[in-house]
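Here you get one chain, nothing else, as structure tokens; it is the form predicted alone.
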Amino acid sequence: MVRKPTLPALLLGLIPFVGMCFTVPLWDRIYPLVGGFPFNIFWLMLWILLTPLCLWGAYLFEKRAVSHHPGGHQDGAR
């Protein structure tokens, strides 16, 4: 049986997607430069670096939900 993901895990997974895709009108500028890069390139590189942190947080929420679920197994084995 497949378990539904927790709401916090879903939200943490959506943060990078929203940050990269739906904020384009806010940062679609060549200037200012940040670290020698145009801001739009800096913004995308920042989200590429932040995405694993968001997904790690989602993993921790899921791991906690499995361990608190009656009969749940952390390794997925039965």
Second form
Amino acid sequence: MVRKPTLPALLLGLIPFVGMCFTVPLWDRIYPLVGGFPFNIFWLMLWILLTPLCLWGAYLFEKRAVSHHPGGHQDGAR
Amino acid sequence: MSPSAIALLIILAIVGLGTFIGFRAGASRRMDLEQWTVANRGFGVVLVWLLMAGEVYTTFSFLGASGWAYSRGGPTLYILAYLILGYVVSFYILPQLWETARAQGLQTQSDFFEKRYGSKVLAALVAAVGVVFIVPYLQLQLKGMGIIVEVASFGEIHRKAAMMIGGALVAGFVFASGIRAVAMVSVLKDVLLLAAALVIGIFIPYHWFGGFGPMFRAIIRAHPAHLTMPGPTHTMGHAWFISTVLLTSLGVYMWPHNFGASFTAKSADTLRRNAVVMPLYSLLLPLIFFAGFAALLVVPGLKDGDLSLLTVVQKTFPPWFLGVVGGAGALTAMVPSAILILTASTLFAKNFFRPIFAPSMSDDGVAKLAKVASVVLMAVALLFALSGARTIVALLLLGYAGVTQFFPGVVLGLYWSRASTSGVFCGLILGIATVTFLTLSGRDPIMGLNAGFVALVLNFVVAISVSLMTGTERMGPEESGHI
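Could the form predicted in complex with its partner chain be given as well, to go with the form predicted alone?
Below is the entire complex, every chain and molecule, led by the chain shown above.
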């Protein structure tokens, strides 16, 4: 088995899923227009910028975990 | 010169340049199977990024997304959500896959299944399913190719002839060069397409409406329900959105070619950093949607929405610019087609034909067979493209419904030691059978949900429960107490 992603990294990855996928009934609306854009389009464009931030955070956690487990392996299967 | 001659000449020049770069990239290196398919695992962040970006800016997003923005409205937004979330998913599986691939010398997706589950039959099944569902993906690229030449020639060259010319070019391109060529041509394609998207997406709304805000207000006035879900469709509401985004974002790297592209990376860290920055690459995608929205008011009543982007470009810009857009579009069809064919033909020869029919075949023999298979595959896709009438996005969704069925086998295989061969096998068979049945009988979406997603859930449930019943076969005695 390979090393599993760390829990904080996984949680950070869950944020874009909540923002862009599961909450669609909340943001799929035209008003309020933001900068002339319908709200749903504005919302998704916002997440193009927010997602790399979440993943960058996840990257930092993963990097720490990799350096703690040289070779990328964790002992034992679940 | 007539407008169509100008547009076509420029398209031809761009395609010619792309083909030239491709042939040159392949000419200087000896092509064994490893070089042809994974370029000896020597690609850094930039080249891997370019290969994978092939997924963002293809005919699918260029003509298909604008086509859906035109004909389906709000539901098109799933494309933006799934591409970004696909990179999120990749962050948690590709580095681990890469480690496994390097340790065990894997070249293809099917290799992974063979090593992890120790079953040649399962591996051959994965290869066969991968090849089958690549066909609609290839078909949509060829349809795009046909549309581009048809619109750019102002209807003088018929779409079917255009598809055949495009198909022949792609086949020749792949035959000569392999994956390195594909990465090189990607550079040209992306520069052209990004420039085209910027100009089209900004200029068209300003030219016809005086800006983004006025354009959206005009659309809201004329079609109040178009911009939210389900838009003009009756079936694509929020449940459809959630199920489709989950299916497709989990599926982005289940495509055999994307799965394989990750093996070309230099390190697992390359793939992680890639996943962090890749979402930014979708920044220009909304501009392509806007062109489709604008077309709704500028060129209403098109029978095939996939024509909308090029038709509105033709109506707005001089012929030479239509030529540039058409040329960029043609490359966005050729590059992914080349990747798809390369992957599918390798899968067919190495993971399906050899293990099942000719176990003694040499690696050179496999490489030769793969080249022959690439031509045959192109012909099959062309045949479907010439006769099919689905929209570009519908074709891609069909492919996703199929390839995402690999996800349980991959993710359980990586992270769950109890995942068993029979569990993954049963899940995959049930998943594919469900997709085939629901799609062929016209039941997609079913109860508001994407049919491929329903199949994926069944697939997971069966894979896990059968594994729990049979899953001790691959475990050491010291682990048998844990779940």
